[in-house]
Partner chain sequence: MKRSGDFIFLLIGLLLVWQGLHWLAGDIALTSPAQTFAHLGKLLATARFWEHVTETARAFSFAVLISLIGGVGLGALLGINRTSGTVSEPILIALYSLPKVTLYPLVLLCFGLGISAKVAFGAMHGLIPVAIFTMKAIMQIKPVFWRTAHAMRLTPRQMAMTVALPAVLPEVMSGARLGFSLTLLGVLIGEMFASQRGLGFMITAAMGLGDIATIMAVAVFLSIFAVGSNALLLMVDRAAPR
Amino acid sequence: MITREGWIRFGVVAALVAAFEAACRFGFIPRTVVIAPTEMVVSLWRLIESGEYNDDILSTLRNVLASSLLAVGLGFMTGVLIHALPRLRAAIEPLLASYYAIPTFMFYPVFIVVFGVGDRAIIAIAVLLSIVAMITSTLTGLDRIPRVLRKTARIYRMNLPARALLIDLPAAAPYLFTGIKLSFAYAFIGVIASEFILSGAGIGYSIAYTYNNFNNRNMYGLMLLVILVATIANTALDMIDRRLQTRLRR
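Show the structure of the chain whose sequence appears above, on its own, in the form predicted in complex with the partner chain.
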């Protein structure tokens, strides 16, 4: 079921891509700068078919998955811990609020020295970037559990594990999901950016490598891949998130 806005949105995006294609084809944009979108698609298809970059693609996806899982798990636990200690929370909250002002990538070189060039340094920086989104979402989620549910739990004489599993977790779930969505987006950004700065494998590394070698065709194919994967994954998570949020309002 697609709404009227959905159709307009589709039309706008299609028109933009078509205008871009025309600008490239008629030479308004030189081929040395950008290749036409259709050429990007062809290039991406060839890349996947030849399997030349399969290892890099898999390595990036693996790192994104590992760092989002770590960020979600650790962030959730840290959030629960901070929620349980109100004094610590009062002190730490201003720091959490301005955390994203800190350019975290500046610390990437330090991780390289500690872990060496490789997956571990990349995962560390991606976790550092995405964990705070999960912590703040966990805090919001635990704050928003309706008091009446806690009272109900007491009437049923639930013990702590039962209450946490049957009452707290489902009640906080929509907020936790927002955290998962944000963690994934930030982890993706973190992994690709780290690979760009210094690494020996991955999609980010391959894009930087093809750029340095003037291999525009492969570079734009890989760029298209990143854009497609990120957009599809983030849009899917966003749609689930919206559905959960509407259920919350009901």
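We call the rigid core the largest set of C-alpha positions that still match within 1.5 Å between the two forms. All figures in this text were calculated on a predicted structure; none of them were measured in a lab. Positions refer to the first chain, counted from 1. First, how it differs from the form predicted on its own.
Provide the structure of the form predicted on its own, given the form predicted in complex with the partner chain shown above.
Nothing else is written out below except the one chain.
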């Protein structure tokens, strides 16, 4: 069921799209710059119907999935390790806090040398961009586990694997899922952006190719596809995250 906030959000987005449509139709925005939203929808439908970009779409989605899984898995294990070593955490945590001040994409020549031009370099950049979000969320989640739960584990003489599975993970789950959501978002950004410069396939490459060939209709159709995929995926993840946060507040 859609909440009142959801209806307000929908109304704001609908109003902005309608204003954008009117500006394009009445010539306030030239067609050589941007086509109308309804034309973007028609263009996207025709692209999907033709199957012309199916391979590129699948390539991007595959890279996003691989990057997200790697970032979540490696980030979680790294976060657990750092949490277990207080001295290491004291040394590394200031670096994690300033990590996103560094423009990750400046390292792309290094990744080309190491991985070559292709999917592996794209996935590496996306993982580099997204892994820290999972590390910091893991640290936050482990920090927020109530002490009473750990005391209960000691009372019941739980071993470490049992405590981790039955107490630590459920208690930290809402924070961990926030890390998963952020890792996916950063991985999606990393893959699309990397495809502009490191790939001969993918949605990012196709957008750049259509732009360079002055094919505005296909370019905006593909851009709309990126927006829709990101919005749908993040909405689904946000719904799960809200349920976990509600559980946490209880």
